[in-house]
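The chain that follows stands alone, in the form predicted alone, written as structure tokens.
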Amino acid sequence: MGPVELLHMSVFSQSFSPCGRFLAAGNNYGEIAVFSLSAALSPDASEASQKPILNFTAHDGPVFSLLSTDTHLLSAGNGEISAWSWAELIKKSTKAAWTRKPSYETSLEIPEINAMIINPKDNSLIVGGGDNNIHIMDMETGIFKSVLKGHTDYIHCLCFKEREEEILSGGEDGAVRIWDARTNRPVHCIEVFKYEECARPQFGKWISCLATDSDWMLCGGGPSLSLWHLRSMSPTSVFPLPGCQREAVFYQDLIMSVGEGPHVSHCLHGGTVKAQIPCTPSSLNTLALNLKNSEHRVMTVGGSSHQIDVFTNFSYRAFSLSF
């Protein structure tokens, strides 16, 4: 790849592998590069650790999104789902297990996806995007089952609340949607848009990112970032960040968050930002916790940018991994 590409590019994606030992991320040209993090982390890494010990083109369009099963990691392009195994990855093999269509409405759509999870609970895997619905799959059968439409615009999130067996989807539209897994009914829908704590009108409407724990729930995008209690369904916290937000995570008593602005915001459950980390890209995308493995217990967060950060100690910038 020629050096205005790397310029140009963007990651979008980011998975661990089952083990904790790799890294997978994805980007704006269709590729996935895997990391070795053993190597990246050991005490005599070289440069060349840093680099990927495979890339390959997955996909024609962005990889949005990436997610790891326990043999699996699944990528989304536009209007498609490849699954690659981590044994062959990790042996440098490309060919792809399998790869999935949802059932779209007409075969002239192609819309990308944005966003995936797994439902544990019944083995499904559950994708959002730019056809406005959500499509589940059963991860036996290969065969999509469901189709969840509520949504006026496009998709951008998604998550899973295990306890109530719910899903929770934000959007372009400016709705976070939460329909019950068991029936595939909508249970709520909250216009973040339309409380003015947390409305930012010059930003837009739409949902960016999503995330829950246990009552809780962040979202954010053009409104502010916020924290609600979902029994009350309303917002307790609004994060005086000064960007869009792209992806957010409940970390212990923490909250981890990335968008516009070359930083990981750290703030805490009442409403303060704690610290601002600098980071390598202008603008991010993607943040990820690596915590299946102590030994390679990391955080990283990829952007505007070929090189994708690694922090070891959550509070600073260790190296970075490069595409």
Given for the second form:
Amino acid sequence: MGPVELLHMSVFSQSFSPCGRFLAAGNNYGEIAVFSLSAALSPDASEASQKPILNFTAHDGPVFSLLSTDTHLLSAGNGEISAWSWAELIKKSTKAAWTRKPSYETSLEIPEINAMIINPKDNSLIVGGGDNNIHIMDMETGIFKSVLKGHTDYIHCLCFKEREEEILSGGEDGAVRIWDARTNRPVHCIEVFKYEECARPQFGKWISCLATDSDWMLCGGGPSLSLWHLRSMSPTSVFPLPGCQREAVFYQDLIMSVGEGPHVSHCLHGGTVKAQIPCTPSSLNTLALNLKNSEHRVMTVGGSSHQIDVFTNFSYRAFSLSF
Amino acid sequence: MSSDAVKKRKPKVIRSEAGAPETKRGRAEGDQDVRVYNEEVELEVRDPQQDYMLYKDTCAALAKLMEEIQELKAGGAKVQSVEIEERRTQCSVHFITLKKLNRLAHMRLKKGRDQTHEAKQRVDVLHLQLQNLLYEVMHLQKEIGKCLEFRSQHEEIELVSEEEFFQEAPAEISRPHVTRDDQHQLTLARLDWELEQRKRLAEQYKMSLARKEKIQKAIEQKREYLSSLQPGLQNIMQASLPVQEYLAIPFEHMQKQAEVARHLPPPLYVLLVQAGAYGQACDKNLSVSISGDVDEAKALSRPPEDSQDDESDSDAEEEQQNTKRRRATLGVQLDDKRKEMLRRHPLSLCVDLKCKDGSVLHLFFYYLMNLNILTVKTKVSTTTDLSGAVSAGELLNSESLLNCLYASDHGKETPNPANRYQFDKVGITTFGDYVSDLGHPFVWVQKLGGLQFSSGGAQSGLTGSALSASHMERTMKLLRGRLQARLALHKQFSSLEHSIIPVSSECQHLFPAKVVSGLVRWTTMSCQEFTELGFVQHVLKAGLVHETDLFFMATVERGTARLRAAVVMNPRYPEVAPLFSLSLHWKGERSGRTDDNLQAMESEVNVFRSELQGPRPGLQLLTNQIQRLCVCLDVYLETESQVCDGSEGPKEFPREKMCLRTARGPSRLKPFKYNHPQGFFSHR
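In place of the form predicted alone, the structure of the form predicted together with the partner chain is requested.
After this comes the whole thing, all chains and molecules, with the earlier chain placed first.
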């Protein structure tokens, strides 16, 4: 990676290790870098501890999604999913445990995989990507058992509601679809851009971020970031953020979201934007919170830069890890 | 009393006789049968203790008698009384006894003394004997010591070891049956053998000396013969001159050059030799020649005594004018010192590199004597006229043509660290001020001249010719490459200024047939102007911009959209690709920082530059990059989704490019990658 390549790098995905001491990040060149959080957060950290302990090329295309199970790191490349054992990664071994490809219909262009989530109830992996469909894979056998069709354009984001066992998916076609995970049938379809309070026609209609918290749902993208009450299927608050949001999470009583613009937005449920914390990348793609480990409780954000900002206190940027 | 008389009559001691002491006392004179009274014999018999008692008794009796006499006398008895007389005779007898006893005591004493004396004599004799013996012992011991210490000369001779000796020596010398047992014989035998060997070797030595003399004489003869050939050869050479000219072998010319080359300073000489060798061996289009004043060079190397004579004459003349002449001011003095320090050697080398299209790169190498560095000046001569490209003004500028031939070798400072101290003495702050006069002191120039300064990076441990030879090929190739690149750019720039992007036939496959966006402007910028642009700050922060770089601005337009591209070109183009930063003005201002798609377009030309290199040596990189920008702008504008902003009517840019998908991934990037020959666009 020369200086020119570093200049044009974008970080698309992040995932913390099960123990919470390591962070894996994927970029647009198909590389995955593993950083040691304990080294970077220790009092005698130096420049070298902000560099990855391991950096390898995992896929041909960009790594748009990373997900950690209890033992493995799953990464999504161009139409393929690879699993890497965390224990092996920490020992700097870069051999994939397995690689699976969902079955695609078209053969001209290999569709990307944009989002992956795990259904803990029946231990299955749910992926959504460029072929407009959601594929469900059984983690034990590795067989793709079902395909959920319904979106008319590619899928940006996925989300899982544990209590009702429902899958939510947001796509480029502007629709948020809710599926029943047990029967694999569509339950609802919300076209956000049709709601006046959320819609922003000057941007477009795509939905690029989804998050749920019991009965509440956050969604945003072309339309403004909005908080929905799922029982009544209506937006309760709309957040006046200028750019298009790419990832949003619920954290305690705050909502944190990142997207276009070099800042992390802290919002309250009522619809006010409490704070906008500046960051180094000029636009952000991913936000991750390390809640598994109380010692290293940090928030990391990555975007169109080779640097990943680390927040120990969520109100300001502490330092940056760099590829 | 009469004891002396008795002593005179004492006869010899008769030892053999036991001796009856009571022999008749009488006057026997010379009669052997007469018995003599021998008191000495008597001495041996009597006991001294008894004699002592007798003495005491006698004394007591005498004392008693005296007392009685006294009493009697006191009693009034007559002196002649019988008792007194009796007592008087008794006293006399006692007196005689006393005398005898006295005599005996004396005799005992004498005897004792004699015995002692005798014993002493004996002891003395023995003592003397002892002394003699001791003295002799000591003497013998010394002798023994001396004998033991004796070092015979034979031990200083190094002899061969015993095994060798037994192996080598012939039997009559080694005589093993004798010498194995007898050490002395062995040593003798060894010495014999040694002697023989030495004699033999001495013989050999004499013979070798004689041989050497003979050979020496033979050599002398041959030498004389050779030196006699010299004048003959000269004649032949002279006669061959017209033949040379006829056959066009510049033998004489090379000789003359070699003659002049003798006066070159060492670095220039190394450069001449190495460049000439390289030219002969690898590169027929390289030629080296020497220019400059040979006489001056000769004058430099002349010893100072000669010039002193001249000076003394001129001094005499000058003294007359001394009063009129004013002393030069301090400033002028310093100036003179500076000039002296920066003085060039009168001879310089000219290396010409010819290219296939007829253009020539002239390199003039100078040697600064006091600073011990080489500098170079350049000149480019082309067959065609190179005017017409305004933006290309800097390309072939002789000041900057050779900038950064090797990375970060900008030639503004002298590479010799010792010069710093010299400069301080004459007040020169930087060498950069004099570079335009004296030429650039690039590090590769020093290496070509075999000069290595310790301030460099990795040391190769080579000096002189080896250093020059190791760098020659690479440097010449780089020089040629640089000239060709610059000439190619020159041509390209004149085309770009006319808004035509020259794409050669080999590179047509990189782009679709129809490209609507077009280049409208191509200008050059200064470093200052570049750093003031808003959308290039990320490049500046990443440290990818240097003062030696060239800066340009390209403007591509289509309809109402105007794309500005700021280009940073490293002097080592095309080894180092130019870096593009984009800013789009269409329904608002966007740049690569604010718009992910513009960043993707920057990636297309900056990161995937290896696809755009074209045929070797990759001189079409820049024009291909610009063409790709135009193609990407087409895609960008045509795939912009129809937004419902209330404006009805047809899209400004109808979709003409074939794309499978217009958005992909979380950042919804457009398809900028062109696939040949299918002709559609896809995502990376």
